[in-house]
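Given next, in structure tokens, is a single chain: the form predicted on its own.
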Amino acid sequence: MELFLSNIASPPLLFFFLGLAAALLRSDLDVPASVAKFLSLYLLFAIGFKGGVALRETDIGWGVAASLLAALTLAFIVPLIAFAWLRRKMSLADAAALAATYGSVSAVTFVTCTSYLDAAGIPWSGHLVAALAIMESPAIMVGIMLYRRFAPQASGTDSRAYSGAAVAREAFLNGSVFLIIGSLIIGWVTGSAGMDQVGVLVKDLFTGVLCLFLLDMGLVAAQRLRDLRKLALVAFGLIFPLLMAFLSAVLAISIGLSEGDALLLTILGASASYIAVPAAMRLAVPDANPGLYLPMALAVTFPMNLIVGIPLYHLFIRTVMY
């Protein structure tokens, strides 16, 4: 119950609660687009630099490479499984798209499960931003691979949207996934001197920021809920990523990683998309309706870990390990 409690209690976490209800009772309050995408691009700068500094700082060993791979195991394993729940419930291509969306991951639920760790004191390792940019790609890739197997001459779309090029483009120069890479890099480059140069930004100001970004996003989460009206789907989203999260506990926990680092990938396993992949399928699986797989991750799930989740898995782990 503690647990619960200092995740409910935590300014970042109350700050979405503040956007929720503001939607909610119809205030005024407003992000401008231009505000929340800087807030957007300053947090993957923030957690990609701080992993690599932690990464250039960890010997690469067995436990790193255990949990690249599985990472990576997650990113393939997820979304067919979504896509085996999901096929007979709805369309092929509305099917692809959330198994996709369900396959890869939040870049926003892992920051804000970096902020729970930190706040309590739990240490995590670097190489975990590693496998967050691991596992945003595949799960995209499988998603058009179960649309074009399944549907290969599907009418209505264009060709040219499923050429290896744009697919792959989308797929790893997707912005999100460009500017944390390149932050990871940057940052297991440059080392602690780099952090010394840009810590005030990274570090002390990160809490206040992550505050302002969940502010948004519960405004935005509390608009597309509206957006929702099958009970079943609403329930796919909370069970499922609960599902996931004891099945990547388990793959955690049997590799062994730390508490903090378990934690992390459990996450990763649990999280939606819904920066990476909306963008990914409008090009490649256009017959997709982004009013299912968008307000399913970003109205249903992202909330759920957030309130939820985040404590909820992290007792897990601790029952589990100690």
Second form
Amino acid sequence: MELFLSNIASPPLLFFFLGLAAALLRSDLDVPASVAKFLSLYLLFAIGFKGGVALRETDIGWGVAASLLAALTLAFIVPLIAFAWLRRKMSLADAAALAATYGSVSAVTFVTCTSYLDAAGIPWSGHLVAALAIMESPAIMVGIMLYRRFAPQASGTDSRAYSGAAVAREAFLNGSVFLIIGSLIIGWVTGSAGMDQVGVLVKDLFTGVLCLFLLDMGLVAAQRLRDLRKLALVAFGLIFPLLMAFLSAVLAISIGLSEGDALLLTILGASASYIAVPAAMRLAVPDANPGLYLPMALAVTFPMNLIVGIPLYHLFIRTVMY
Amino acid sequence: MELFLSNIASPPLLFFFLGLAAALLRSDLDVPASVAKFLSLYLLFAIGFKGGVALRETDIGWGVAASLLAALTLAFIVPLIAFAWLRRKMSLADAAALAATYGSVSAVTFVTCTSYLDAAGIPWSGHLVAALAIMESPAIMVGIMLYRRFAPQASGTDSRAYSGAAVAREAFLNGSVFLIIGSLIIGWVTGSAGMDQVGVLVKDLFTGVLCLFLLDMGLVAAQRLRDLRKLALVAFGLIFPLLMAFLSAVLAISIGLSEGDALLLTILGASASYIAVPAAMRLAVPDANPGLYLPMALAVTFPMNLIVGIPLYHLFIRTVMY
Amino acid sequence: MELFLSNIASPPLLFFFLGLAAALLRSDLDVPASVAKFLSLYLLFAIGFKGGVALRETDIGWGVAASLLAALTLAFIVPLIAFAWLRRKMSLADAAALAATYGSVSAVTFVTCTSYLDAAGIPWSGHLVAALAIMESPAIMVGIMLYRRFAPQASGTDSRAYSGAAVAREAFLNGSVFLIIGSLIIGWVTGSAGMDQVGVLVKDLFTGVLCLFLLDMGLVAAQRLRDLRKLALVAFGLIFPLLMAFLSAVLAISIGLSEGDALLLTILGASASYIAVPAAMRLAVPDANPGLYLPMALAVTFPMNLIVGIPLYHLFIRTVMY
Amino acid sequence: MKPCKRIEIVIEQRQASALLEALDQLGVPGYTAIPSARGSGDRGLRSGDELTGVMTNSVIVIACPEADVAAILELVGPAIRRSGGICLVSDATWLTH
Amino acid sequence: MKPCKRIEIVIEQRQASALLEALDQLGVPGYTAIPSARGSGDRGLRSGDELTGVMTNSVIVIACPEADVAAILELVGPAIRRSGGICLVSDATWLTH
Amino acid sequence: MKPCKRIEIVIEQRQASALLEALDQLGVPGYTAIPSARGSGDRGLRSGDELTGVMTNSVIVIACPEADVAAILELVGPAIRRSGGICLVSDATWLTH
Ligand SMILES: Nc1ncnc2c1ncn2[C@@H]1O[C@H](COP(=O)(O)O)[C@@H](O)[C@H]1O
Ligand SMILES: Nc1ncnc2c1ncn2[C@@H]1O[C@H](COP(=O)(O)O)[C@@H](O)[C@H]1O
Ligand SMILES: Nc1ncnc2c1ncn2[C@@H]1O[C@H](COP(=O)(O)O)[C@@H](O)[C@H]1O
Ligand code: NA
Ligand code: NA
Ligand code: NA
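Moving from the form predicted on its own to the form predicted in complex with another copy of the chain:
Shown next: the complete complex, the earlier chain at its head.
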């Protein structure tokens, strides 16, 4: 209970609520799109850099290898489970796109979780940022491959269809994937000397900027929610992440991750992508309806993870571990 | 004299002059609109949060109640005085819009005044931010109500007219009002623990960002001045705020506010809104001319308060108090 | 060698490479244009302010006068050399525009060089920022004057032609020139008291913001490179700056500048403008092809100076001085 | 290709959302709206550089069958009479798909 | 002044670059593209406020001789069938210079 | 509704202000200007991503009576000859209010 309260009373989450409230009450508060884009670039840059610097100070041993392997496993299994679940209930394209969406991860949810851990004084490791980076792309590829594998006669893919190279590009050269991996490497290369140069921007401003970004995410999430009127989809967006969180937490604990790291891997398994994957799906699976996968990830699963998920998963992990 | 010099030689004000100079000399210096919008959101967020944290550490007693009551009184009286003054001199719509404009407050003027006080080492209280928040909306409602009350047969308000609920929404759910009140509450809820998380953004960057924002305001103010060619209006924009400052200062001193708090209440009484009110007036009083109330608030009263007003009101308060 | 490595392994340069890589691999990473503009305004504001505060603490003697005179000399000589070199090889308009481009300076290159010096712990003086400000405009005037002087019968300049006053305005009231000079003066006026108010923004965030800006410059530079297919022009963009660096370094050493200051003057001589000058040339020499001068300055000379130039010139200066 | 009408509306940005909602309710086949336009007209200059959107226009384009035009103009007319703007109608052909 | 056709395309922003490249290869005389438009149509609302450009449209205008129209429409048709949008063609005269 | 002409100009952004001022002095009834458009034409690609506005276009729309067209074109012609762009004129009807 205490966990829930301390989570809800944190500035980032309160600003998320403020954004939700503004949109629901139809206030004209809004954050310019170009600024919101920039804040998201900043968050990827900062978390990547911090992770890289931290990674440098870790010795890469069994612990690191196990986390990354676990992350990779989740990145392939989760979209397959999602697809199996949804295949019969909707069009092939929509099922494939939702599989990719839920198989991939949300960097903003991850970042909010690190700020939750920092506020609680619980340590976490830089290689979890590497896990985040690793998990963004595979689900995109799985989603596209499922779509192609099951398409009757390659329906919807006409002569100007999407090539294999283009699929890989969408998966790995997607802007947000690229920035976080790049920043991770740069943080790793420059180490603490680099951190001395950019630490104020990357560390001291982090939670404050996250507040402003979550204010905007609250605004956008509430607007998106209006577009989504199908109850069954809302239910999927609430229940599926809980199951995946359970799966991920069990995996994390069984490979011996620490409390903080286990929570981060869990949130990776439970979160759904609303930036990288939608961008990729519009090109690779154009006949899937973005009016489904976008609001489900952004307006259902994202708030659920932020508000209920993080403390709930934390409680679960604590209970099992101690 | 010293007060004037130290005010004018402060970085924020010098950047305001730089912006004015750039626009008057027709330099092509400009700040992108989306960035300016973001800087203004930042200032509201920061001042609200700081005020909320400070408020938490105050015990809410007679002093706080008296300030808020005084603020509320000003918020209702000032627009009525302005309307009485202007009613005969222009169209009903313009008079009502100007009443709302001058009855409401300018958060940027307030914020510049707090930075003036900080630089001078004079303390001020968090509940003055609450006073700022309280004063934004009432004048909007007063302006709209005056407009309706005096309109011959509801002229200009056709079948798709503006409903009472819409009036309240404009007054209270206006983006800038909402953000400052929300940040105030969040600051109050999270207190100094919250401040530890976001202090670098909210406090250490404050004056620097204010410099960049005032650079832009200088650019915009000088451009707006070109649109305003009526001398009588310029005179009103210079004299009316002085009178309201006098009224507010007397009120502030008589209820026993400290030097810093009295100056802040005075600047609230003397300032005119150029963000929240114009946005509301375009919807609620569409036949008022934004080419009047916008440049008067932004290009006449705002610079006057910044350059002459703050030190002048300060001098007056000092003279009376000591 | 060590110099090269420490330069290349610095966060700002690595983010420049990341941007280059993203564009070359055709990732969809991009920084919104309005944000990039703002980052560039921030860098000019910060370097100007820092320079002004530092200048205040210097006593203005022979050293300062000599640097500024050297800077002014370079600002007139370099465009003349460039014009003499290029005149026969292309149209008059293109030669004049390139002369202005290479005669003027790149503030971002300068700023990256100060961050290189700071990381290496080598001191540099505030009046070099004044040298930067002084060198931006003259080359623009020289370019325009050469263009007019050699134009057969004022070809290309029709009845609505560009007046002398307009030329001066382009040269001196250009937004970036104006901002850096203004910030320099404000820094000088407010001194260390001003720095106390804005230091976190101006100093602590500097390198971090530079990283984000160079990320965008990498993206833009790689895109521009695609537009430029003429090998001779690429060669000019690589060789001419080297020669001018040699000239500037010799001049800097001969007037007795310190190691850091000599490197900064050298980079001023070697760099080419891709913001202020293109903006001016489009108005003053509209028949010059921006598809030449813009990519040459931005996609050839700028990366060359950043990657190879700074450590190379540093090595040269060190070798000669010690 | 089928013949259609192209309606182009310039309206103050803060009024645009309400108009678009009204158009939606009327059942137009679709619309496209471009934000942040500057402009000048009877009500003076709208310089488009405002913090508030008060001095900014939106441009709205609607492709529709000729039969819908009258109903749309009935919505647009009062809106631009109230707070300014223009509305142009022209002929076009529409690529059907 | 010479007569020409004015082609106006609304297409999802993320698809616009590919279409413009294809148009370039086809050899159109030129084009102008306005980014960040909102819109509504058969595929629902595109609110234009997205971080990703997924819910945003671009408006493309092409002035060309009548003879080029057919080839351009052949490129545009499949693109907007796949991911939505409209394409209007109208008559105009072009100031030659 | 009254018949009118719709003039659409694409011009480099940095030249747009001067042209709009000239149009104002000429006394056009009004104009609308959309900033930040990309484009391609005889003078190559203008990618619209520049820090300086050098590689960016503005789109200007003017609705006016037929009688004004000639004078406007006389202003626009030299401007786009100098630094590139296009100018299209078409027929429309204007909702009078
Ligand atoms: N003749 C015109 N041509 C193009 N746009 C116009 C015209 N007249 C007005 N506008 C646009 O409509 C807005 C409001 O016009 P008005 O109500 O006449 O002030 C202006 O800011 C312009 O953007
Ligand atoms: N009738 C229309 N008039 C103007 N724009 C339209 C129309 N129909 C569709 N659009 C635009 O094309 C986009 C995609 O349309 P659709 O494929 O019909 O959903 C919409 O978001 C609108 O911007
Ligand atoms: N045929 C065309 N159709 C639409 N826009 C054009 C066309 N030709 C040129 N433009 C626009 O005008 C700008 C300058 O054209 P140009 O002077 O031909 O390079 C281009 O960047 C385009 O935005
Ligand atoms: Na997931
Ligand atoms: Na007031
Ligand atoms: Na140079």
